[in-house]
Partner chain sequence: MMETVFTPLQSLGGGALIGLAAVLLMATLGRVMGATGIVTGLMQPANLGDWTWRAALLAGMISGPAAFLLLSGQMPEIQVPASTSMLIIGGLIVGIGVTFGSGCTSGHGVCGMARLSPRSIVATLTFMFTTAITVFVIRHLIGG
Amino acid sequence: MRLILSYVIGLVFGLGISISGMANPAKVLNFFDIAGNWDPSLAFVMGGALVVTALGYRFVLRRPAPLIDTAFHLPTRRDLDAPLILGSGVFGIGWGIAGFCPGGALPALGTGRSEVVIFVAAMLAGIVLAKAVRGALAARTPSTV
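For the form predicted together with the partner chain, pop in the coordinates of just this one chain.
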């Protein structure tokens, strides 16, 4: 049940990415190119996704628990730290260079295009690398500080 639900939810997400045009790097990059061939579509994608999610979460998160788990797994941190801001800034640079973000690239794998495979392989390597560096940094920093 859990697996079928997960598959269907992934499919809805992947179909949404495909319909919205966000699997297409040129379309994503043209949103940011206000000085060139501006394509405002990404704002409509974000707008549609945000309205539905904000309304839906209001009802869902009022419940004591999700349907097939004992508790909601929500991020609880509210502090703004350097890794959050620097990491997000770095992510934007990569997004601007390649035109793919993770949520756009993963469904785009289904088109079988080699460019997507190359990007995703590099992205996974970047995640592994960053995890290793973060682990090493955490090991060197005393936890009492």
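Can you return the structure of this protein in the form predicted on its own rather than the form predicted together with the partner chain?
Shown below: the chain alone.
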């Protein structure tokens, strides 16, 4: 059941990204082009997502547990650390250069366009590299236990 629900949720998300045009990198890049051919539609998509998320959290978190898990898994950290800031910066730079974020690139894979495949390959390579660097740094740091 969990696998089916995950598939349906991913399908709805992918359809939303595709219908809104956010799988089109030109549309996203035009949002960042404030001095040129600015397209504000991404702001409306983000605003709509924010409203749905805010309402959804208020409704869902009233439940004692999620439908397909025993507990909610919410972030507990509230501090800003170097990995968060650096990762956010790399994400933003990549989004601004390529016009893709992971949420828009995965549905766009269905188009078969080479730039999408290259972006997703680079994204996966970045994930592997980040895990390797984090592991190497953790191995070098002495344990405090």
